[in-house]
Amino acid sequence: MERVTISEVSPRDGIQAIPGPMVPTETKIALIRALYDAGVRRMEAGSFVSPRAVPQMADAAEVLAFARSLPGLEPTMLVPNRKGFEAAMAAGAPAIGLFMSVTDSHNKANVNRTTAESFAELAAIVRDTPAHVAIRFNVSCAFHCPFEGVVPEAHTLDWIERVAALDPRIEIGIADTTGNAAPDQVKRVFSHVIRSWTGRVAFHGHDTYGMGVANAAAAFEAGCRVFDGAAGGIGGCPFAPGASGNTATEDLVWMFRRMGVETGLEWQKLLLAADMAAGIPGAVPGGRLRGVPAARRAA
């Protein structure tokens, strides 16, 4: 049986964009516990970013400490720069997520620097990351930019090749940040990357235009076996106007189940976690499967 790995991002990507009061640390911990009980073993637990820029991530160290206490869970902490990297190392993060956009417009909106400037700093961080710490390097706006429109595939592939050359042990996350990719576009990009590089790649999709599951299927057909999802379909990038949440984890799991692909997640417990995520005050839930009576009966 084919098998894929689901990397859960609701504790980070799902919560970071919630406006208003900070989501209580206890709520984040309860969500991580529910996802872990459902079988999740890879997860973006938080982000070491400026609390002024992303106040929902101000308790990242405390959340990470809990995530590290769960046997077998690999919590990844997103870091945008050297300061975030040093904070993640001090907190004992077993895995870090680096990120940059392939378009200058979005990268400047996100981290106030050009793509080339981000790449230079992140390349140095890759070199300085201890061998026991796993690295995910996320390439954002790989298919579409909220400011520049559809991104030429050759431009995206050029940046991915530069990332791949940094270190053969990294995992490259190719992100449809705005949810505006098309399945044929996704399949071409992933097919090229998988043919060209022996390292692991992952698909990070959003469902803004209702194409999240279709795009994940296209990435799977191209050979991708790691997929990001957010329970309850919550999330969105604060610096990508109009982008909604990630593709719902439960939608991805249902699709793979129907395809005969193993995910390792328990459907009934996953729905409970998805309901919990969708019920966080201020969150805007997405996805379809939570609202399908037959799917709930199947639990």
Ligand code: HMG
The other form holds:
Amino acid sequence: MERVTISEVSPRDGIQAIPGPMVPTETKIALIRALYDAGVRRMEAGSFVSPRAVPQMADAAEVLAFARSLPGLEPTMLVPNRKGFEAAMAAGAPAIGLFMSVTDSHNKANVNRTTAESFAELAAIVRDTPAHVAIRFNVSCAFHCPFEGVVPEAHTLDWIERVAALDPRIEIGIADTTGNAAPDQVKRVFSHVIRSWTGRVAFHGHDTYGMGVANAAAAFEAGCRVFDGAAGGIGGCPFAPGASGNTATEDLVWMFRRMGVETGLEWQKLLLAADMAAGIPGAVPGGRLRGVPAARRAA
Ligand code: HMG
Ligand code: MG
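One more: the block was the form predicted alone; return the form predicted together with the named molecule.
Full assembly next; the chain just shown is listed first.
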């Protein structure tokens, strides 16, 4: 049987986008617990970014401490720069998620750096990451940029090649930040990367235009076997105007279930976690499957 790995990102990509008062640490911990109970074993638990830029992630070290206490769970912490890397190492993160965009305009809006500046800083972090720490390198706006429109495939592939050359142990996350990728574009980019590189690749999709599941199917057909999703479809990058939540984990899991592909997640328990994520005050839920009565009754 085919298998895929789901990397759950609602505690990070989901909660980072919630405006207004801080989501209590206990709520984040309860969500992580519910996701773990549903079988999630990879998860972005939070990010070490400026609390002025993203106030919701200010308690990342505390949230990580809880995530680390769950046997078998690999929590990844998102890291934009050297300071975030040092915080992640000090907090004992077993995995880091570096990120940069392939377009200067989004990278400037997101992390106040040009792409060249971010790449130089992140490349040095890759070199300094101890062997026992896993590295995901997220390439944002790989298909479409909120400021520059559709991104030429050659431009994205050029950046991915540069990332791949850094270290063979990297997992490259190819991200549709705005949810405006098209399935044929996703399939071509993944096919090219998988043909030319033997390392792991992941698809990080958003569902703004309702194409998150179709894009994930296209990435799967091209050979991708790691998928990011957010329970309840919550979230989005606060610095990508118009972008909404990640493709809902429950929508991805339902698709794979119908395709006979094992995810390791328990459906009814996943729905409980998805309802919990969608119910966080201020969160904007997405996804379809939570609202399909027959699917809700399925074992
Ligand atoms: P900057 O202003 O250029 O940073 O921001 P700086 O180095 O000049 O430092 C300014 C202040 O920030 C200083 O504090 C630093 O100490 C502090 P002050 O002296 O003014 O009090 N600082 C930090 N504090 C905590 N953690 C850090 C850190 N670095 C500096 N790591 C910076 C640059 C990157 C910090 C800022 O722009 C930032 O934090 N941006 C947040 C970006 C973010 O979190 N975006 C959302 C996540 S990315 C995403 O959602 C996309 C993804 O899902 C994939 C996809 O969908 O495409 C991953
Ligand atoms: Mg994202």
